[in-house]
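The form predicted alone is given below as one chain in structure tokens.
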Amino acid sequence: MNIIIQNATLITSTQILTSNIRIEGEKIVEIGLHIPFSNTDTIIDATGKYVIPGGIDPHVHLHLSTGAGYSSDDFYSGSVAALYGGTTSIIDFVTPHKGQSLVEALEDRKKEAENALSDYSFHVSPIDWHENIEREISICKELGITSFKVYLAYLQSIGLDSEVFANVLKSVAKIGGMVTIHCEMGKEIDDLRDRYFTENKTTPLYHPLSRPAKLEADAVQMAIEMAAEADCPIYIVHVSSSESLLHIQKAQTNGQKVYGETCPQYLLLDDSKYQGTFTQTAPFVMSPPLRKKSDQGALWQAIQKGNIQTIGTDHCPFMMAQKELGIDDFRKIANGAGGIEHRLELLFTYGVLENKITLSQWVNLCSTHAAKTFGMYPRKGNIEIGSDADVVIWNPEIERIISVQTQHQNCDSNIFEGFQIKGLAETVIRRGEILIEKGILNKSLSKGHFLVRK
């Protein structure tokens, strides 16, 4: 299918322009003013709207395996809840089994990711060391893998030790990969968890207290301290503190290759929502936990001086009945919960309509600079000729509320419910084929991608 957009308030993370845009089968092939078309090309005119690149969530976990079961969203309807809020590629997780090797658990991740509808990658997680995990970590790379998760919490399950965190650092240096890291300081917080308990201080409350910001920032600067001394480049995921861009800026400042992502749920929710029933309080479970309206203002202010480059989601939903399972125990509530498609709304709605940001770096948070940080970039995360024809056409006129009723996620329950938006991915286009249009899905669709990143 040949495509023109025609007068299309053009944004990229550069420039605003007004042209139109010729797509012919995956590829853009043509940007300008005057761009001839025949009848059977497919017009979409797209005048008072802005034309903007597919967004890139750098941080799902669909059909992520846990104690309390599956997250409630598969690489099905993820995907299309990620659709419907303008994001036509995401990078999820292969965390493999005790002793797996991490190629074997890459193949059987990408085996359920085949229903996907957006395109797709992997940061692939090391949880344990052997002789061959170096090895493995090479092999990844000649896959198309060029990031590595590491935990430095849940140390009883996937967490690493310093130790083996200072060997997977030294063996992704080594192929010029990325470490992105979860940053949590494992040992003290497992310990303080307990504490409560065994105090009979059950309820959600004692989540967000047994994991206090102090510990994040510690864990953070330990992991710069580590990344500087293996030389390799990190990427901090979900920061929620301020404490901890303290340590993100020095290291920045200091030339270091540190990067940040935070995500909306730090930008536009604080704890207060820890204060109530059960059932008001577990659906904002999740680590690290949300923080004081202060640490809102400070990354917001991180984002505008480029200290914080990315928005990721860290979707991760359950359903109640999964999070009930920690009814007389926080430590047993299943952690996360969904946002995959609520992403460039609240950036729109409160960030650019706000002024905190401008329209192109709502464009380079959401899709532009995770592109270039993860090896996409410039087949995905820009509108130019010869990259993928990955196009979001944005009505930034209609208004809306965010509502469990009519979201597309898999979930009975919404963080954000209630929050007012204005703005809508109205028309999705994903490598030349339209996939939303007029804010429906199409029936007939293709299925996503494997990403393999440079």
Ligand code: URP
Contents of the next structure:
Amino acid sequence: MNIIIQNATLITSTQILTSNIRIEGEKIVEIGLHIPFSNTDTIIDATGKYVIPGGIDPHVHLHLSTGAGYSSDDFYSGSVAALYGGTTSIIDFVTPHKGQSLVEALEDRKKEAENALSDYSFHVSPIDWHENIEREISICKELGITSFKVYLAYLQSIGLDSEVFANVLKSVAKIGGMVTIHCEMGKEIDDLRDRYFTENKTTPLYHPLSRPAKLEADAVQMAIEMAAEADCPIYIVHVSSSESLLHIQKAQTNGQKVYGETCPQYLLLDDSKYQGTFTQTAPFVMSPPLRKKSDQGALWQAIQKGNIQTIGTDHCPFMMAQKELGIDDFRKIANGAGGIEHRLELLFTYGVLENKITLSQWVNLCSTHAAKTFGMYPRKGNIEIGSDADVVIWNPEIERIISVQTQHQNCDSNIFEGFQIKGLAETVIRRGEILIEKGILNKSLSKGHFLVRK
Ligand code: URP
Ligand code: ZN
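Having displayed the form predicted alone, please output the structure of the form predicted together with the named molecule.
What follows is the whole complex; the chain from before opens it.
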């Protein structure tokens, strides 16, 4: 199908221009003021709308296996929610079982993701060290994986000690890849969690108290120092605190390749959400936990200065019944929250419209930078000739309120419940196919593709 988008206010990470866009098959083939069309072309009039590259969410956990069961969005429901929010590509995770090869785990995960409607890739997680890992990392690279995720928390399950972490950094540096890191000091946090529990402090309030900002910042500092030693580029996921930012800013000033991601929840919610009943507070149990209002200000500033370059969601929703597994023990509350649907609209409403970021910064944060960092640019993350036709037509005038009643995320709570929103991903095109048309999901759609990254 050929599509002509007319009268677009085209916004990329570097410019804003009025133009028409021609899509043929899966690609953008022409951008210009005068594009001829025939009566077989599908014409979309974008007058008064913004036209932006499809969003890329570099941090989601769909169909994640946990002790509390799977996260409640699978690849179909989660990707549908993503599309409704204007996100056309996602990067999820491959976490092998103990002893399983990274390559086998990657192939298994690809099968689990076959139902996704968005395009998708994975960060692959080494969870221990054995003699084949270096070769497995190298094979993953040949299969299109350029980033490897490590956890410094969760030492009981998937977290790495510093020796294994150092080995992973060195191996990934050798193949020219990127290590993405969940930074929290695992041992200290586990000790604090156990201490609170034995003192009969069992409510969700002890989740943030046992994961203080200092222990995130200490892990960030350690990760930066070890990455410098290994000469490996790193990407710190879900940065939540001003203390962590100080280390990131210092490393960047020194010229080290350190990139930072934050999430809408750390920009817009704070730790007052942990005051209340179990039902009120458990939905906000996520790691790192919500921080202080002052941290929000520091994160916005870091975005403005370019120290934080990417917005992910860490989308990992759970049903209340899964949260309730920890009703008597905060350590057992299913850990995570959803947001895949709301990333662009929250950043538009509370970033662009409040003059914290420009339209081009919005596009960069929600799409272009992730494409560049994770080896998908210029195929993804831009609207230019030759790029995949992942295009969102954004209506900046539509006003709504986020609600669990109207969300497409498969969850019985929503951490952004009641947030006023301005702006809607009205039409969403993924590789030339109109998936969302005037706010409604089209039926009989082709599936998303696994993205081979370079
Ligand atoms: O609370 C969170 N973030 N759950 C998902 C797993 C992780 O830590 O990224
Ligand atoms: Zn995560």
